[in-house]
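Form predicted alone, single chain, as structure tokens, below.
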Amino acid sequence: MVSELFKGLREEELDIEPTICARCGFCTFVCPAYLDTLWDSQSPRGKLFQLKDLITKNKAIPADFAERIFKCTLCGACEEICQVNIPLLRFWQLARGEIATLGEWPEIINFIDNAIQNSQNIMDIDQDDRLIWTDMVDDLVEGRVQKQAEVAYFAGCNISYKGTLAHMGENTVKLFSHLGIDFTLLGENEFCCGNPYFVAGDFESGTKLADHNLSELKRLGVKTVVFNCPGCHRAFSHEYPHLLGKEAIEGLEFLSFSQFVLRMIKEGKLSFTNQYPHVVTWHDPCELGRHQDIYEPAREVLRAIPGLELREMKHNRNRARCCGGGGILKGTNPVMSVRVSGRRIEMAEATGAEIMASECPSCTMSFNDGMEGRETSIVFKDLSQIVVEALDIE
């Protein structure tokens, strides 16, 4: 019989993991808590280290330590390095889900459950909001709420209700109309994708919503769902198939927008003509480099633009630092995540660049707040702005 205990680690059979630990200490300077704290029990080694003697003596999770799991920004930068491929993301994972059962959560966790439950979104907000990113693009939307197409595009949370990354609907809206593509929005019944549980290690909570998710975009007939935000993309492409089966999934594509610029550009239904005589670096979003492998998409893009100048950070693909806001680390320790963004901007700022580029509302938040009170030249723009400007899209 399973016991209660890590029971998620043990029917995984993932308890065994913190003994293979070969103690190597690759993975603590590539670690954002332990580089913020140079505490070795915040780096991944040494908190596998303490799991260790606790899954061997089938003790709960004291209140303090459970708090250092939640300071990780779940960026995966310890799985990639480690030295005997231990499956941390998903160990990270379970061990958040074994703090949720011994009611341990952050207050901000647990927050997010309650707004989710109440309203479908992190924010509890009316789900009648949903919409109210599209404002400013009101005449190109119109129409096409719930509207049966081949494609749609999927939002989320952040972008919906947080007024500074609307531009990032908005300016994927702009390509569509540019492109003649023939689109869908969910509207209100986009739910929220779920990450926010994915991440904090409650995959059931999480399966309503990606049932109903992936339930909505069939009945539209959707085949191709485009995504600004990699959480977002992330649960659809990985948590989804694993909760609810590949057959679930089958007969639907995720594409992020990096993947779905450059599909345009091979097809020949978008090339840049304008000059675009700016110097970019980019910066590779944790979920949608090391969780999900995409990297050249992006670069292939701005590539494409005449006139850019592409300058890889010292870190890059997957060597690159974290933005400091997964993992919900922003919420739980703000002050912290401040100053992990600020250690990936100085990196940025190293390559002489005039922007920094990414494409994550995650990141777009937290290299905004990292900027801010900065004396800096160097700017951030989403890759979607980049796009829309080098098209000089209005």
Contents of the next structure:
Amino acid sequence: MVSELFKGLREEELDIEPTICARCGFCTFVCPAYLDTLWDSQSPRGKLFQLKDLITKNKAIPADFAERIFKCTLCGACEEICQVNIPLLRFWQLARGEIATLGEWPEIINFIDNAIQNSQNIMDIDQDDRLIWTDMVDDLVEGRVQKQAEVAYFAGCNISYKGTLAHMGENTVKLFSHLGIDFTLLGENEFCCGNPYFVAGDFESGTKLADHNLSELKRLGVKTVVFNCPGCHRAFSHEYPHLLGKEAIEGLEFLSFSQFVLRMIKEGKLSFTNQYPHVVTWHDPCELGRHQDIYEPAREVLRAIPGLELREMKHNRNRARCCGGGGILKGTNPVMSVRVSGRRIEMAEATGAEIMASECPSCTMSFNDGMEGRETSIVFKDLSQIVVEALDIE
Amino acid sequence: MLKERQLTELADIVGEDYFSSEEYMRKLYSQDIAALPGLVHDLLDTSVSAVAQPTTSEVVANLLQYCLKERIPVVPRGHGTSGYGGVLATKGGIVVEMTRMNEIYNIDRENMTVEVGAGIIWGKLIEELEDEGLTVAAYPSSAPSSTVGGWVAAGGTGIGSTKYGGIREQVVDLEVVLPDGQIIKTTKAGIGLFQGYKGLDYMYHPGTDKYQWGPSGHDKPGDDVTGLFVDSNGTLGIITKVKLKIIPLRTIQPMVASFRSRKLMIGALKDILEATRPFYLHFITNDFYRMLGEVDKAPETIGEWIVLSTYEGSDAEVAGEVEKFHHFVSRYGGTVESDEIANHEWAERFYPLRIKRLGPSLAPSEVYVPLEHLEEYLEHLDRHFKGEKYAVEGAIDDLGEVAALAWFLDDERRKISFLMGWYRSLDFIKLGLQHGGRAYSIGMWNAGHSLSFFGRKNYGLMERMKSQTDPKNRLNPGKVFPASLNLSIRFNLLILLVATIAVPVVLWFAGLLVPDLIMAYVPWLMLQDVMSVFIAMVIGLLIGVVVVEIANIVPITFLLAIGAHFMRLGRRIFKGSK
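Now that we've seen the form predicted alone, could you pull up the form predicted in complex with the partner chain?
What follows is the entire complex, opening with the chain shown before.
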């Protein structure tokens, strides 16, 4: 129905935002999608201009425009630099939700939607295989699955099912064991965190997943949940309370891997004594940095490692550029995603660092893809890898 | 509208990926930063047929040659971050957007210059120079998104201008593609370019593809005409490369003081300017600061009249200046605010539009006013704009002038009131001129001030060159050199329709009111049957055609001058109406 157009934006009173946009264009030269094409139609400013017209005239988003909206990585750089403080991240999520109601989702998102509906994970693989990532550390997780414990590790779909990312989960489990942490894994009861839905603007479908995951954690008596994936972390700490109310997450705290490690250091439970003589540059994952304002823990952890030299990229912290993996761009536009990651790798190379580090499965995939076939001496490592190597734990 | 053949050939010249004639793209590139009242779009159709993004000077040259031959108007554009109408089309045609020419070609440490593509963003250039321990001496407050070439073309002052002057003072040399496609270096071109341009048929490269670039014959050294291209809004040629002055990257120390009254603040501004050499001296009025408070961007200060004075130089130089600053602030009962506030205000130098959220629209205006007249000017504004919500800020340049910038809060959804409110931007400038000021930038809306802005001699030279290189006024028509209205198709049709209906209606009324008079003198105008109504409609249509023709030659500047009076009156009547 025509009157239902832009319902999500109108309900949250964000339909006025395109009119508030000052058209200053500050968002353009920080936007990975704009920088990829240099056409204003791809910039936040340009898209707001077009949406203003559509919202005012109550016209549906045309298919070609919907495609452009899905070229956004939801990195949030536009919101960070916006002169008039438009909540652009939320705005783009709702715009994608509008596209969902028009039935214009990109094919890959329909696939993910079906996969989650069928099997509670984005890969459409049986939930019985949820713990496939623990194959190399099976001795360390024995008896841990669905056990009552105060600490839980939430791996997320990417780490659970993608072999190239399994090391992140393995490293975290190794660290837990090294520290003697009593932890639990949800196993087959770990459902997708719902982030793909939040990214694609379908909050309702994400609600059921949120409800399930929180119930499971509470059932096991969990108080602290540790994540290697900032997407899952953000879903739990920001989207879940937004959907279910703040009381839904009461008694639970959600820590990124770096926050957890830093806490252990500060509590005197962990210290680095071995030399790790490497130059490292840190990439802030968007979903941890700009989305949640968590910039320093990883840096503090890296600085605590003897011999490690941390060199900042020109654009760091809230000005960090996107890896190209956000917003499901890797699924909707894989080639563009590699171009975006290439630009970030260039910045890392410019620091002269040997290692480009981050803490995010999506960034890991993007940078590994970006470095493939590229003549570069820099390598990518997840923070968990550096921590485990520096501690020399098996 | 352009023909399919022309679109194809233009795409061939610039490259398919760098050319678009899609509707949404045309709309995007047919506007600048300012939201215009709906009626303005009907009086002045700013739409274009296509957008081209050239990658080299040679492509620009080929584009201009082609457009000259095909009589296609060309509107050069940086990143569209100005609001003076300088990038708005007035006769259709194509937009040539320069952001792909964004390279740094050469950093010359010996002569302290940098040569860049006109489409490079200031923010990017500054970042790159910083890596080399260098920086530019002045940059616009729109630096995160505006292009170097755009600022050269639009002119003005910005951050650093208190010490180092505006963009005019920064430009060392320009590469410009003239309307006929010739590429020149302005330092080599010589004043002859503006006095006796003979056309350059010899420049075309023989025997290659139709529009491929060939060597230029124009390379005579002579008088430097660089300055004549600054502020010219791309009317004399498209700026493709810019050589700028650079300075070493040294200590930057922002200082903020707050004052309790306008008088005290202005007194302090004058003394600070006289006794110290700020890199950037800027003030915010109390109304502006309150509005910033409403959007949570005004840290608590003792006074509400805020001065930001930033010093640049060696540590010792800066320390000396800061000491003097403290002295002059206390002399006027002001408070030097904390470093935190100073750093906040310095970071906010790029964010003058914060308050737009309160609108949700903003009508801007800017004018230079001598610092010695600032107090009277601000008082005059208070009287003149009583009841209007507006904020004023100002930055002082190296000539002791204040670039006074006003932001009038408005709501474009209230169409009539928003249209009428346009007078404020015009009056802000008019009052500035009354107080000894001058226009800030010409663009399209200020084209009526061109003569006083450029000076008779320079404007004469520019006119002469324009008439010789671009006699049909195809390169950025309507900018600097005033142009006429360009009614939209629907407005033209509306005039024809109204005239076609109005004439029979008027005659019918006249027939009722004064039938004897009509029968006695013009009996053929009496509506008696279907045929006579038809004839009256045809007459109406013909009158409509005449009105359309006349309306389309009314100068924009004339309409603005006349319209301001009506808008002022209308604003009082319609203010607050939907």
